[in-house]
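As a starting point, one isolated chain is supplied in structure tokens, in the form predicted on its own.
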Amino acid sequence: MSEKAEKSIIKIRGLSKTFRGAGGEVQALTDVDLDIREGEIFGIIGLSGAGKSTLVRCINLLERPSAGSVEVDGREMTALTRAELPEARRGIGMIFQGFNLLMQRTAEENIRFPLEIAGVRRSEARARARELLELVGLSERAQAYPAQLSGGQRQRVAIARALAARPRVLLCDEATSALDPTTTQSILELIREINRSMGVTVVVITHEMRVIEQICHRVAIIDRSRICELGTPDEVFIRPQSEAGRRLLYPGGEPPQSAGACGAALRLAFDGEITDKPIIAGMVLATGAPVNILYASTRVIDGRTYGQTVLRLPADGAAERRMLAYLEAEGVTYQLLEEGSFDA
């Protein structure tokens, strides 16, 4: 994102959205406040039905809010008439984990849909179908259907299809949920690869924290329909102040414990800066004090280490020490999660 991308290119006000069924009434969102620069990668995470998904489709009213303002490239979503709001809506793409293809169409087809749709002559349609499927990696699949294309296939059609309309925004529905982890990588590395030379906007919703990490320059966190936390993903990542970030970051929403142990637990967190480097065996050797791994969610990607690892350290205050200053000296950020027993 460049310096420049101040200029909030989503506003949203006071959003709050009621859906009122047969058993009463459920609040999905309550008085949300949020600002989206223009050519960030923005994240929105939080656990099943926290009113992630509902938020982003309340960005371009496919969700109507029940009360507040949602503004995107300066024009207010909800004043627009039933008229006016497909013409908004072509500046906002959408992806979506399901992929929502049309199965009796081909992949080109699939491109060329919402062009037809908006008019587009059928020459020009065709040639812009065509320059996305390059973008996308897909010039040789054109007149394949989805049932003949794999799953990270379809998403790629899906996003060359989204961005046919050339939309300044484009929103990201858990786009990499259904996915295996290698194809989700490539996906994530498309996704930042378009905000970079598009200039695109992208506003990802997931429940994953790995999403997080590697794409996101900002990420707001919902919880029980509410903003409860909003930084950068080596803010909360790190140091998260709420209870749903400590949720995400923990299985259980609390570090682990180890029974018996009374040396203190440590939380390391790598958000990238360092390499491969073997920390906690370098770190066990130079001290010559041994640890336990209670927990352990790391991933190496292009030779950095992301991820975070909880040990119970050995009860002895001179060994801790020893391990904290060569963390110190390593660069590695840690985190004293609970005090141990030893005499200082």
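Rigid core: the largest C-alpha set superposing within 1.5 Å between the two forms. Residue numbers count along the first chain shown, from 1. Just so it is clear, the structure is predicted and the values come from calculations on it, not from any experiment. First, how it differs from the form predicted together with the partner chain.
- Once the rigid core is overlaid between the two forms, P314 counts among the residues whose Cα shifts by 2 Å or more.
- Positional change of G24 between the two forms stays under 2 Å at the C-alpha, relative to the superposed core.
- Superposition of the core reveals a Cα shift of 2 Å or more for A289 between the two forms.
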Contents of the next structure:
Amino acid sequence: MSEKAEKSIIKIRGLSKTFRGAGGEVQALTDVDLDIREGEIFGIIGLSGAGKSTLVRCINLLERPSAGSVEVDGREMTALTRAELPEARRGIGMIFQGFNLLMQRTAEENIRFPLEIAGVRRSEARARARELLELVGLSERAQAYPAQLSGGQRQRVAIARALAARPRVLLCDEATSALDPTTTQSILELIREINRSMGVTVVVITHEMRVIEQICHRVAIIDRSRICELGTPDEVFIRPQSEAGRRLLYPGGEPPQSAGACGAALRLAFDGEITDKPIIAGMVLATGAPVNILYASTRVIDGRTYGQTVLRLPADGAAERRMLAYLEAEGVTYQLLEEGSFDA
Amino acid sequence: MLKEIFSAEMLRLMGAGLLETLYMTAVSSAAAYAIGLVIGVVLVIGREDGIRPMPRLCRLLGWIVNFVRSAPFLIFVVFVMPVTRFITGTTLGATAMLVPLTLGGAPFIARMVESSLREVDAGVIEAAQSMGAGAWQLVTRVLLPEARPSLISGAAISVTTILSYSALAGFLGGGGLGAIATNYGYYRGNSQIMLVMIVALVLLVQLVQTVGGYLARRADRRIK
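Since the structure above is the form predicted on its own, I would like to see how the form predicted together with the partner chain looks, so please show that one next.
Full assembly next; the chain just shown is listed first.
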């Protein structure tokens, strides 16, 4: 984020959305206020059905709000006429979980699509498409049809397409949820790179914490149609204040609180950087001190570890220091959830 | 016997009948497709949750389509005879039959087009909307091109349906292979002539289906 990032590019005030279905009314969003700053990567996380997808779709009016206002880049979206809306939407790119590419068009033709409908000249559109194909690393696949591309390549084409008309905002609706961990990683890096080099404000919708941890500058937790927590990923994930935040962090129930003298609680985050070597056992052997595993949810995919583990360290300052040094040497990301309460 | 069926005169008659059938089928298919395509598009985009809701027009068109589709074709031909006479000046012959064939085929084509367009992934339409595509652009650049393979298959089925309607129209004074089958095969009780006409119609249907299937496969970029 740059210094001049104080200006809000998206201002949401009193946003509510009610769906009328066969089973009565469903309140998807309730009185949401949100400011997204220019140039930041803003994450919105929540369990499925929390309303996060509805929220992002209200930004480009794919969903019309029942009440409230949505201002994007100084323009009140809800006040636009049917004739004005397409033009305003061109300033907001969007990518989707299912990629949503035109299946009967090549990669390059897909990227040209938003330029075609904006009336850009053919030669100019072609040049822009080439440029974007290079940016997303698919120059060689320009003439391939989506059916011939892998999931990760399809999402790259979708990103290039979303950026073709030079939008100031990029909305990502569960953009990596259909991808495997390695591909997710490369797509997230691409999004971060685009944010940095082009200054595009990015709004990321996800149910995966590691997506937020890896690329977001700020995050909002949405639960039961309301925003219940907002801050930097560190603030929100280390000490979640809301019940929804704690549920996201510990899907299997919160780690037990210890009474009396006890060591620090440490959260280890595995984001696939570490191959499947026995980090915790190695640490215990190397430091000669035991730990208590309070919570663990890790899985190994393609020899790489993803997920998190919460440890209770021994109530011993020296052992704690040795353990932290070991983790740093191994390159494991960790966060101190609780300081130890003992005489050092 | 065979000599009688395939006499020079009979062959000339059959050749002319074949040309007439092709003429009726081609012209009325093209006209019916133009009408059916428009109705089919409106039936899809005009739904309450469509990209340009027109619920009243949609209901009216749906009602008309169902009405025509539920009338047996022979009865429909009689029903529209005043219209036929008004447009062509007669109710007999191949050209007169273009009117009922077109009006009877269009609702069938509208339903075929509607079902093809419904197959287009809602996510793709939504993505195009998010890029600022208006209703007209969604129809011409997303719905129709994305549904192209399915539209081609549907068109082949529609042509074979109109072809069989045209044979039926032979009973009511239309021309073509159907008229030969009626006049020589049915009224004169010549079962050989009847058989030859049936074989000719079956071959035509097969030809249209095969060509349509080939074109649809070739147009589809999803499988390679």
